[in-house]
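As structure tokens, one chain now follows by itself in the form predicted alone.
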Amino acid sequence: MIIIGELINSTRKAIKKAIDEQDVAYIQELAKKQEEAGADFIDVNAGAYVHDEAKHLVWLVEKVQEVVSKPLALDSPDPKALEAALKVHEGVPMINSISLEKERYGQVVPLVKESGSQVVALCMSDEGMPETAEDRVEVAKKLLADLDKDGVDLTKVFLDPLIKPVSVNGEYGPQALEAIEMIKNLESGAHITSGLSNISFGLPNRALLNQTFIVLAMGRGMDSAIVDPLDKKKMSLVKAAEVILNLDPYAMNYLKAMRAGKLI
């Protein structure tokens, strides 16, 4: 299971404020503590700097890879912020994201085929988001068959079925995991992740509704997901369905979580 940790966010307060305040202590404390309990990419998002989003973005990017060896998940839908903290990022970073909006689309694959990056792909088209399981598919056929057709390596797109709050529609989880199954049938090589979080939103106790759901979208193919990684409870439960699906052969990397104290 590919984790992309979602704390350093600047939609969050505590993120906000201390990119504004500049505490660099803070950002990079945060990054390693993702990083440590198992995170494979740490997302950094300056999106709620409307005007000047770029240099905020450079800043984190900057601040947090002097503290951790895993590459950065670039998350902006502005293509300028993106060419920017590209610049700045050493190695190979991902993109977080592209969709099939032509606009957004033409603007973000040469910089995913310049920088050889990996990129989360959204099941959106220009119509919008897409409400049924079928829709996402249709939608995930067509970047696959573009992404493809402009020389993006398949294997390095994580495609993102959009999850909805099941406090909205209650068929929303339902349709969710049907399309990550349908998704996975593809056959691409392309990898499955998610905003693992938004099927919570609106509901008490959402971890434990996180944590469920999780596991339920592993079982249908999702490889990856977007979520705090400092959740232990959900970062035991990814270990031990790994077992489980038979993706952790011999239960390696469980038993040496479970003796590094990681396992709840």
Given for the second form:
Number of protein chains: 2
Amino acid sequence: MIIIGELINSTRKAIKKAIDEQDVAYIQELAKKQEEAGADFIDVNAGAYVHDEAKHLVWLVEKVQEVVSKPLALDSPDPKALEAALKVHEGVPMINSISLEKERYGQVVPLVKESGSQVVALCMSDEGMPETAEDRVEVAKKLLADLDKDGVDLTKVFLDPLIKPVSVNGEYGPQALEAIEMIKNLESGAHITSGLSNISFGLPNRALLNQTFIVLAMGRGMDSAIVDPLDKKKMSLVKAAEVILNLDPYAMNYLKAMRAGKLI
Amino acid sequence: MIIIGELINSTRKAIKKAIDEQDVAYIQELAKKQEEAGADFIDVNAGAYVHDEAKHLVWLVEKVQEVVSKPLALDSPDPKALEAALKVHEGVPMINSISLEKERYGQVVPLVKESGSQVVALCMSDEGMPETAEDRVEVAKKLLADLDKDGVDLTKVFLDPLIKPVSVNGEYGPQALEAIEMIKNLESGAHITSGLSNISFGLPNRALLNQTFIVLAMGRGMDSAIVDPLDKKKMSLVKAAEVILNLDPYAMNYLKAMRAGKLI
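For comparison with the form predicted alone, kindly provide the form predicted together with another copy of the chain.
Let's see the whole complex now, leading with the same chain.
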């Protein structure tokens, strides 16, 4: 599993406050903790700053890269903010995200190509959020075709089927899993990721539902997730699922995590 | 999920000791705890008593039924022990288990019919343990055909695909999940159950692997499990998986379990 650590996001109150106060230590500590917990990418989001997102995103990139060796996921729909962040990011980051929406796609894909970045591609078009699993797969197919045509290496693409809350409609759970399996069966070489905590919106004990969903989604072919890596139980379940799904030969990573005291 | 509580099993040291000492309080406490934790059947096994299994199984049935209202799973391959236990069991129990092995099938199926019991049917024949998912499904099909021919209501049958440890062969995990999905797709009306803790044999933190496997197996159609229901985290994950798989409309059971402090 490719884990994208989601915690440094300015829409979260504590992060907004830390950025406001230029509290470097707080941000860096959270970055280090996520890396230590197993994040493969550290997401950075300055979207709460509508008028000077680029400036704050650049600051986050610089401060976080001072203390972690893992690449960052530059989390913004804004080409200007992404362009500025790409200039200061050392190494190859992830761009989070593009979609099939024409304006966004047209402005961000050139940045993806130029930087050789990994990229999260949301299964969403100008027609809005897709409703059924089939709708999602149609958007995924178009995204893959367009990205391939535009010269993007599909193995760097992370398709996000867009998860909706089961509290709104009970069928959203099965539909999300179905979409993941159908996208997996396209055998495009692209990864499947998801900001999966939406699944539990509106219900109590969201952590439990998120833990359960990540296991179910892995069972259908999801190989990445945008999550809180400090949830030790969730990360333990991910490691165990990798063993059961035969994605961790000889349980090497599982046993290593066990010895490091990371499995609960 | 139909939960079969596995703890009152004489092959476990503490249980053997309690039976040896006729420690009624210990056995009854364990029965009550399993029912309280959500077991739908309480398994009772006296298999450690080779020469007088029937006597001890009858004792277990009588003592356990004094304190629980849920039916028991009479856990024995021995027709004599089952027959004796059926005589004293009040209400309709589960028989655990038959298989396609001729002798066992021939002697136990009449008891199933006569008593109207639910029955666990192991996907195993006189040719031994099946190897691949396809082999399991072939045995499952024969079992279903024979049971149907012999007048057993298939909705009372719990097919057990027989789980093998991933520590022995990494493919046993994916194969087990594949077998579950294939059996589910037979749409026979039969349930799918499993003594799932075999999956983790030989690896550390077995509880974690068992928790993960039950979620993955539910994702592929397993609707029952023979487990330790006192593992509160496992039972929480089961409740959450029922919500995500839309098996718990409006999350009614989930919210009820939440209010009862059962979700961790």
